[in-house]
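Take a look at this single chain, the form predicted on its own, given in structure tokens.
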Amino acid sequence: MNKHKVYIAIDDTDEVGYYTSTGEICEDIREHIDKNHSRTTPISRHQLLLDERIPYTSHNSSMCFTCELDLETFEQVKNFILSYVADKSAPSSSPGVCMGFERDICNRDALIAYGLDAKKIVLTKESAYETAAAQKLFLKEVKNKGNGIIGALAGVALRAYGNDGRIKGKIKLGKKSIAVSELLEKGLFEEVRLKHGKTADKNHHIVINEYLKGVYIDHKSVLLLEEYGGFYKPLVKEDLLDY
């Protein structure tokens, strides 16, 4: 049976002081996947509306990420999350679980435009079912009110956008420099730029104050960078609220 690639996205899974976050139960899903059913890609993180009237623990943010299924699989992957979601997530949490193959989306551009929507509007979960099943995409409630549907949708679409998100994580190499060609043979980034758009100059060297963390830019994960000295320096979490 022929593999196509997935979308899998969750959202509203924690409470405040809740052992674990909606990213760890999402790496969680990621590695299973990875182990037994296909590669995966690394996680974004999109940012979401920041509104008193969504109920949203701290960030209001939803986790994506994409594999290589065939339909078979598909239905097992589903089942295993929707059982492990409603099983770690904190009690008061309101999950909500979407997927779905790259090549079922009827609108591409109506998609993405409901996950540009929910960084700047409130919206509903009737409008999160619509735009689910017009574009064919499975959509569920795990548990309590389900608030987390609205997320997860949104994070399949930014991620579908592929200009959107931060790479969850934050990459230690346990030097104090690296050259840009050296850092790319390693596989970490697919494009390292400028924080104004150039590619960066494979000769130079980046000096590392204390991590690497990308983003996604053009459907590729991109590290970024500023000028630094003769150097460059790597854009931390802080210089990346925009994604």
Given for the second form:
Amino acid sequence: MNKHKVYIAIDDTDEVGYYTSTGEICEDIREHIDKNHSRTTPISRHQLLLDERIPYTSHNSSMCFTCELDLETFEQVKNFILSYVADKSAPSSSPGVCMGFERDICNRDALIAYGLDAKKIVLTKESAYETAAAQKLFLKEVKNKGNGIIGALAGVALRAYGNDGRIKGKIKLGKKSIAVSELLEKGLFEEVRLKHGKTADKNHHIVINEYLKGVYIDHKSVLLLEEYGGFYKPLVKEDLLDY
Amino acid sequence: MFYKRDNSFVFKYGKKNYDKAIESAALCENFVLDKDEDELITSTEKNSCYNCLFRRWCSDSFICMKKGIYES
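What's the form predicted together with the partner chain like, now that we've got the form predicted on its own?
Below is the whole assembly, all chains and molecules, this chain first.
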């Protein structure tokens, strides 16, 4: 059977003080798929609306990644994810799972609009189900109130948008500097840009203090830099909070 | 460091006062570093309420959920 691009997102798996985060559970799922079914892409973390009317635990973020599956494997993976999330999520959490084939999305713009709305306004489970059905995406409440379906669908939507989210994890190279060209050759990022959008000079060197952290822009994993006395330096976490 | 709003304890200094968040964590016996490194928004050399497992971000600041448990 032919394989096609699949989006997978989860949300709302923890509770106050819980030892496992949604990001960690998503990473476990990604590793399972990577090992058993398909190569996967890095997880993107999407910041949704921070509003006291929304029952998130601490930061209201959703996690999404993509892989390539056929129809039969899609069902196997779906069952694995539902079981894994039910098992690993916090007892009082309200997890939701969203997944679907990119080729089945009927109206990409409508889906993206949903994701952007989730960053600005309080949404309901009803609108999540309506949007998911219209875009032929699988959406499932895993336990308790299942509010995580709103964020999970938004995660898929914002990943499909391609201009939102930080890439989960940090890259440590174990050296103090690297040329832009060498970094790109390593395949760690698809593009290296200055923070105002200009493409970085491939001959310039990047001074690395601790780690490299990417964001998603134009559907690519991008490392953002700023000028630093004839060199470049990567933007740090505090600079990336708006992504 | 905090004020009470609708039975929640809100950090007075917003989301970008990194010094005050470190000062506040230094005074707190309940600080626990969030285990998810991706949710840490500042350096971990010093404890900061911004990195605490018990902070709940809101539109203008964060709410301390531990204070909510013990003091409300």
